[in-house]
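The form predicted on its own is given below as one chain in structure tokens.
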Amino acid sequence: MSKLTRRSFVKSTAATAGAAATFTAAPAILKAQGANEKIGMAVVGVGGRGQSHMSAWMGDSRTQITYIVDVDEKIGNARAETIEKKQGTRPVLVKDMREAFDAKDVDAVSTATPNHWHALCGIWAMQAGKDAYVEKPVCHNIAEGAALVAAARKYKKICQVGTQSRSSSALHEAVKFIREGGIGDVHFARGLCYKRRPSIGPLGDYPIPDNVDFNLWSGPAQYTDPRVTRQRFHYDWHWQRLYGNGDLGNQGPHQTDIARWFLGVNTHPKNVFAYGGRLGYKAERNDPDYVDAGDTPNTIVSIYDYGDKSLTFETRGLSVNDSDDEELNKLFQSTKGNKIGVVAYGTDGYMVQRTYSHCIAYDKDLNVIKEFKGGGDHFGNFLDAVESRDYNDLNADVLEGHLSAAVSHLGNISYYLGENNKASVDQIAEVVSGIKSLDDDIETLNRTVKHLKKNGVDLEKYPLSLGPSLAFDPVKEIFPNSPEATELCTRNYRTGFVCPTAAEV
């Protein structure tokens, strides 16, 4: 299996063509940190996850938050007051991130914006001479991830991805145990996102909050008509593909990252296949005409072929209580509730990631061999690399984030292309039986179908969607046999918010 190294990655993406950059590059200079100087931080997007960024920077003596950026004035002012009380100085509040990137007292940027802004925010920041901490998924599509990696290398900037498990001592020890042969040879991993997600409400023309600058909020994403089709503005964008990537691209990048780490694969897969749907909400509402405002799948199984290794990712958004998935229940030591984690299947046993700070190794009879516990300081690791100026010091360099986010994007691409290809369980089983994988794919299908039926889904009336099996070129980052799939590796951008390609950064 060929390895996509950082050097070969940047070289291969230099030939990529696309839209023009919209931010002027600045010299790659970070101010020297003197005895009384701190790293000036700008936090972009200070809603839910953004508050964790704020807490991390205020809790580290090396940093001072000098700017916060939010398109919602109400939220922005509230966060500025919180920061002022904690650190003693009030950060400048702006709506447009470019104002913060121009500021001389900003040395580094961390962003927790909606997904559609992640890559462009990081690229603009690095072009302006700032280091960047970018939340997962590091990009909204594959081409953006390639551009972000290229920008980090070109401008010699530190770019960390918010997959915090990469700084977990439990995960580091678990990976070391796998590499030393603790569970034998490992060629297959299963990622799980069994996470209850209720309906986000019916489709409708809902008003944009008065305090939100919708032009800046939309940024790279085209306006919709009606502009907002969800009741809860500030979170439920996750389930609309114009802005988010569903739970495969929301929770998924954490587990796809760990699954790749367990497998030791440092490239994209060679093939992807997915099936699923947005199912169950009609049954919950007891209304056959109900239309949920989300358009990402709440149930999806995606299968990835890496050559001599493979990965399966299962996303379930309906109720996961009273699960009768016997082996998984034993591995996760739970029959009820959410299961968020990864199972690596070895010839001599299993490695299970149960939380970000807890892993368990089992033998083939499901007896516990060893447990691994302990967290880490992911934000602190970013600052360590900012000080050393060596991206190799990062636990989650941007290339790792790109490879892990791409797993989710590839699965979604197969699903979206097959969204209107409704299929019976028998038809899906026939296709699944021919897919190259190290999983028992029929058993995975059967468990998925059983889960849906337990949630009242009539699969004859509301069948699953069957995506195509797609060959992918891991170096060129295109689908050689599907121009339609390659088109979904990027998006149409609005004027003024065009994300440059890897060749253009």
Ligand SMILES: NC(=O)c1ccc[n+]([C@@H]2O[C@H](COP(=O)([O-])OP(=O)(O)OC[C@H]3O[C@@H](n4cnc5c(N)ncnc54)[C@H](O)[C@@H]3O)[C@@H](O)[C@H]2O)c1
Contents of the next structure:
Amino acid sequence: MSKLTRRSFVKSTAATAGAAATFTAAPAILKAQGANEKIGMAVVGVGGRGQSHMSAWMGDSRTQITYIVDVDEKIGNARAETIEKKQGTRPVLVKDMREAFDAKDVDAVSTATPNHWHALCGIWAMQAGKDAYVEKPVCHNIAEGAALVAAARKYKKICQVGTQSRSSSALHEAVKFIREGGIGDVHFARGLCYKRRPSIGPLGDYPIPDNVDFNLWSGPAQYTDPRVTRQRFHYDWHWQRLYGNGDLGNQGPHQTDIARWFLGVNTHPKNVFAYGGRLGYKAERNDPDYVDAGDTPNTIVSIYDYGDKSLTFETRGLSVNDSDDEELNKLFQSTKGNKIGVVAYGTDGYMVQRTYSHCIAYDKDLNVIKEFKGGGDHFGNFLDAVESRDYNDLNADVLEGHLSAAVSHLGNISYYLGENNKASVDQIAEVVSGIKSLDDDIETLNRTVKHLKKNGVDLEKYPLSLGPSLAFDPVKEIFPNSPEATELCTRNYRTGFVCPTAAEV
Ligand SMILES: NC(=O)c1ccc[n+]([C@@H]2O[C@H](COP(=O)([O-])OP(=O)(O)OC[C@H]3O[C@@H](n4cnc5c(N)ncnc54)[C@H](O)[C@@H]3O)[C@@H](O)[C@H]2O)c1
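Any chance you could show the form predicted together with this ligand after that form predicted on its own?
Whole complex next, starting from this chain.
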């Protein structure tokens, strides 16, 4: 529980027990404006998730939202209204985040923009002297993650990542249980993101909503004016790689983070390999000519070698009525519906993360040994560190976020490089058998195939893509044997929106 600061822990346990939360007095706020003032917050990107940021800051007596930033004027206006009603003061609404970063009454920034903006937004904010709460994944590519970490350290700023499980008492207690040997030695973890994601509609040529400043929305990504290729402008960017990272890089970073935490690995893996595809939407629509607008895999299995530990991550976007694995059904205590979580495999049992605030430990015979329940206040933990000025007080420091986002990016890189390498199940099985992993990856492959077939995917007609097995240098953050893969650790930036490297911040 070392990282669960006293303040958030008291709050979380009190909330769990249904008792009134009682706090000790907050340490003096180290602000230029003086001790009586609140922490001025700017929330950048107030579409979906940004509203949770707003609620959190409005619900904490230490903060006041002084600015909100959104490139969609309609969304921005609606949120300014909401804040004014609840907070009593109306925040300044701007479209360009740099205006908020220049403002004297902004002390900290929280950002819930699309992924392609995360790192640059965080870096600009910290360069302007603000602390930053950055949503997961903290970066759109690996080099951006390293740059964000470097900026936090160089400017001595507090940078928390939006992986809120890191503040859950359930998770802290589960990790403690693992570290104390509760399930024996743990060398392997499996992450599951079995989360139904329907097609986002046909690939097309759609207008950008009038109220959106598309130049600012695109920012560090390539500018595709005057139209976009997906029907729904907001949110569905997740499934277009120019902006998003698929579900491995969307829901995934929560579970890659917990998997690393369970395993106790604080570095990048040495090797990655992935196979998958964007499959099943033709069958679902009963239309062989149907082309969905997304270009990220909806099905991907990625396998990571950390030396003496390994991780297998399974992402499924098609209907997930059954995991097709009896053990997983038992561990997650359900056969039906989405399964999102992590299993740590120990020599004496298993630890399962079922929700953000619930973990279960089992013995080898799948009897429950212990359950861990309880959430936490991740936003409050950020404020604790803003006050203490010590990033060690953070539950999800930017470095953790970078390492966990990189797991997603590494898997996607192998997939993208092998996208056109269509392979039969037998060919994939052959490669899988030679991959260094502590899992029975053939079983993982078999149940993935079963799942796809149940969803009507004809794998002879629409085969899986087989990515290359890639060695990764965890220190230099490059692929020593693959310049093409190393190229995918960054991107080409537009003038005015260049994300600096770690050396340049
Ligand atoms: N921690 C969590 O549990 C959690 C949950 C949901 C989403 N998220 C993360 O939050 C982020 C946002 O997701 P969402 O579902 O809200 O997406 P969304 O598309 O619904 O909202 C994004 C908002 O950002 C605005 N925006 C885009 N570019 C901007 C810019 N340059 N400056 C200011 N505003 C800009 C958009 O206009 C939109 O209002 C994602 O990165 C996602 O991974 C985290």
